[in-house]
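Given as structure tokens, the chain that follows is alone and in the form predicted on its own.
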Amino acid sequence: MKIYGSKELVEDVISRDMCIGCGACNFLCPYFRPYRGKVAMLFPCDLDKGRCWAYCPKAEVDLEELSKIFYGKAYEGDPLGSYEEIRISRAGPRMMAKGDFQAGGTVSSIVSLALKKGYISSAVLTDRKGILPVPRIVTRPEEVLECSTSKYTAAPTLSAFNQAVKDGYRNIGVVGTPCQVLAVAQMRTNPMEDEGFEDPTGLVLGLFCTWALDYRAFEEFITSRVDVSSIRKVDIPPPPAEIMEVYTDGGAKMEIPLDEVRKLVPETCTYCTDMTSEFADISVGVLEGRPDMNTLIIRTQRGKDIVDEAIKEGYLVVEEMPKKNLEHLRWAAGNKKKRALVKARDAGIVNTSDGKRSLLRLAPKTLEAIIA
């Protein structure tokens, strides 16, 4: 795959509002920095190819190549991606005594266990200041719960991942949304062919995501309804709730119809084909109908090893995945994939030719099978 530079990144991604602000291009050089949900280029760069382009999840992503590297097979377009097993889970007794969790607490439990047992040296998580998502590097299990609430706005989490690599951390755990996980997957393939490259990750834990909100639009939207400094938690219960719940000081709760919230979703999210973080070691989402539980997708051997250890040590409790829930998850993820690929095809940014740059690439037969 041809690698381009910051000029093309600005042309194809940032200037076209395709940037989701994942942070993958931040802190690699002095030029790109995150600011309030957006990425800004501070100074021009004349390099004809760079990591900013190579890591971006919105520029020339070859799903076929990534699938062969990480799973040893062609990209088949399965709604849920490649995986070893799917279960449902929640925080185990070792974690339940430590505090409240959003949903089942599976993510916090796995990261805490991985830090405690040395599977990872550190973890890149997303904390918040008010409603602003803030990337954070943690090294102790007790710090994990400080980042445990959900954030529904796009976050530059990978800026902290790049900083952790620069600071010399290895075996890094990272928790991210599908676009962030996709960027990390590209980083792990060593696209710049650096000599002596070593995969810096120790665990990639992906979150389910249908869409994220534009931070600036959400800030304006929510401040007109509530004092932002009083917000303690924001939650979107699984279907059929169709509401956003905003919890404030004193236990008060405000409900906002999702139809109003969806208007704040940036256009770039509509081109995302991945609902379940297909290139993670472990993927986690809220279980529909049971908000106290999570859906747990184990994709790799190192993911399975950590889950098994978490169960053994009492950090995690797992059960069988109900057939009805699995069927609906596959339906929802398949619909998202199909909608995004149809839109990308119609916009002329998938499987481009004649030197034109593409958003995504995958086998033409697979593309046609998905959108049929």
The other form holds:
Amino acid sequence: MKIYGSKELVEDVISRDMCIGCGACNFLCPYFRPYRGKVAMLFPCDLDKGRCWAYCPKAEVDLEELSKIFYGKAYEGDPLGSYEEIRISRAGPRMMAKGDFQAGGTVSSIVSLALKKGYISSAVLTDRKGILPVPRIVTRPEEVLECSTSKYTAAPTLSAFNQAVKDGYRNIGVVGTPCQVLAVAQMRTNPMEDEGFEDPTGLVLGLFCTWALDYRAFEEFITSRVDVSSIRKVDIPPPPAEIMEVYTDGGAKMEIPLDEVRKLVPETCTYCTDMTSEFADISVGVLEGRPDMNTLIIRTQRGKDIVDEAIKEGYLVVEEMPKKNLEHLRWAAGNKKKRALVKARDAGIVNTSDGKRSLLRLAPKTLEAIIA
Amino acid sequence: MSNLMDNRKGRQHLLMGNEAIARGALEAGVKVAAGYPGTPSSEIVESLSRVAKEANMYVEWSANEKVAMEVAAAASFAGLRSMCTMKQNGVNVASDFLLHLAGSGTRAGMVIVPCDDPGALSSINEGESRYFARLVEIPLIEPGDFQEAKDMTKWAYELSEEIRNVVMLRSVTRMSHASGNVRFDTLPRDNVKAMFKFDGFILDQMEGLVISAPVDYKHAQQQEKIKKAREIFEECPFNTYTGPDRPELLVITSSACNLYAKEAIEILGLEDRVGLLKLGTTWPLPPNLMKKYLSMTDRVMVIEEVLPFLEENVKVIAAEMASDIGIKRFYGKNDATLPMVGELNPDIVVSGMSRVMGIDYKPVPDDYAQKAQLYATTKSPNRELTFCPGCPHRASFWSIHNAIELDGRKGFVCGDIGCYTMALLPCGFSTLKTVHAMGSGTGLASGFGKLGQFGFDQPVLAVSGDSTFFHTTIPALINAIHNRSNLTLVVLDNSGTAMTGFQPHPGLEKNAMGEEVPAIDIAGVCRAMGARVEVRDPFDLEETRNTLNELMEDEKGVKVLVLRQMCALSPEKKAKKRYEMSIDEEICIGENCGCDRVCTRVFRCPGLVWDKERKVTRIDEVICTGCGVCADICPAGAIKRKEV
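Having seen the form predicted on its own, please provide the structure of the form predicted together with the partner chain.
Let us now look at the entire complex, which starts with that chain.
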């Protein structure tokens, strides 16, 4: 695949508002920087090809190639991607003692265990300052809980990942949304063919995501309703609740209908085909009808080893996934994939030819099958 | 001892035009001189300030040109000869006072010296001060060489006292900044006591009130003064003619163009065919003198820089006396014999004059011109205007640029006048989007910041230097605060009027004469006005940028960020390195992905050099000032700084 550079990244992604602000291009060089939910290019770079383009999850993502590299097979278009097992899970007794979690606490439990047991040297997580998501590199299990609550606005988490790599960290654990996991996957394939490249990740933990909110739009939306400095926690309970809950100081809770919030979803999320972070080692999401549990998808051996250890160490409790839930998850993820691909096809940005750049590439047959 | 105080009559010294003007003022016994720095005028007040004690003078750099003119006028009113200097557009600033001063008249001799900059060599305009003389009805005189620069200055005081009004002596860059031999007269010894008299008859200019009213009376009196000046000009020794009695062409010129005209006549060998009338008194024109020379021939060429001021005045006078002198054919600006933009030089004048005289003359042979053009564009290194090594402005604009880009709302900066005007260019990351007059950046920002009701949502910034802040930024800032405008003013405080040669200003503790004076605190002034004020060191890039973003996001009124860091060329700082800089070549990323030469391609401090062969950055130790800023922009940490 031909690699382009920052000029094309700006042209195809940033100036077309396709950028979700995942942070993949940030801090690789002196030019791309995140700021309050947006990515800015400070100065032009005149190189023809760069990692910024190669890592971007919104520019020329070749699903076939990624699938071949990570799963040794063609991209089949399964709504949930390639996986070994699907379970439901929650924090185990040794983790429960440590604090309060959103949903089942599976992510915090796995990351804490991985840090404790040395599977990873550090973890790139997403903390927050007020309602602004702030990427953070942690090295001690105790710090994991400080980043535990869900954020619903897009976050430049990978900017911290890039800084961690630059600072010499290896075996890095990273927790990200599907777009971020996709960027990390592309990065792990060493697209620039750098000599001496080594995969810096120790664990890629993907989150389920249907959409994220544009930070600046959400900030404007929420500040007109509530004093931002008083916000303690924001939560979107699993369906069929259809509300966003904003908890403020003194225990007050405000409920905002999800339809109002959805207006703040950036256009770029509607082109996203991935609900469950298909190129992660482990993917974690909410479980419909069970606010105390998570859905847990184990995709790789590396993921399986850590989950097994977490169970053994009392950090994680797993159960079988109810069939009904699995069917519904497949249905929801399939819908997202189909909608996005139809839209991308109609916009002429999938499987383009004649040197035109694509958002995505996958086998034409698979594409047809998904959108049929 | 300065040459300027040499009291031996007849001695010659090589003086810059501005020094010659200063010497003329000293020979006239000037007691008070005030000005605002501005190229090409600054050396007059500078020269006088150096000899102020010895000459028993008071010399000041004023807050702006209007105040300078007022300070000088006060001396005149109190019976002391005075001088006021400024660059061309400074006259615009002072013009309101000048209009009224011309109406009230002066007492002791007062001369204002605007130095114009045709071709805008050190300006962003080529404004004309000559029109102000005609506009406010005061005499205009222009020296045509360096000796005249001194002699006419001295004479201007006699003229001023003869007509009891202010006189404008106008210079241009090539007169002010070139040098020539000047023969000295003696310096006066008289000691005058200053006293402002006001008890006399109300209309008595010398002992009553000094005002421009009653206007009908005063204006008529002023016009009598200008008539008197015209009569004096008829016999003025600074109007000279050289050439045949019946020339084919009469060249009328003044100022530095006198030198170009002389050279052109000589180059073209026209001494016997062309007459040269060099006018020292260019407004009002003396009619009898003009009649005498205009009668010599039917063809007249006027050589002057920029606008056809002299040409128009000559045409008016020629039209008025046409029945006596006949119809003339004119060559000059209006028929495009000479350009109406830019400064002249002997080549331009030669080519104009040769066309008028029907001589086939090429100042430069075609093949030579082509070769020169080729070499200039291909063989000589590309040297852009840039900030000095270690200049705080480079760091400041780096942060301003980045803050605006990160903010992402299409913010922009209204620029102002100083070295930092160059931030229009890549050296300042093309950050400025408007530049006009002194203080106008903040005035424009004040206006932009009030457009919210029309859907305007871009962050508005303005920059102002420290000297500019005192000059005319303050009223604009007051306007912005009072009218609840929404803007961020960045004061680039480098502790001096750096661009014009580091003259002191009201924010400093020493004045033009080196005396201890109270410094006005910029941040304190802004706070007192009610602005939110922050003070930072622009060399701290991260802190500066963070602060700027925070201020831009605070949409409640006027925010001021004072970026304080001394100019790299300031006497206190020059040649003192804070850090010893070096490059770790092993980790320099260079042209590769991850850097793409950010230091030598974008930041471009002249102290950083790209080594094309070895593909690494080098430090030019000779010019590096050791500010250390580049270490913070290097993505690899390859630029190292060590505390000296």
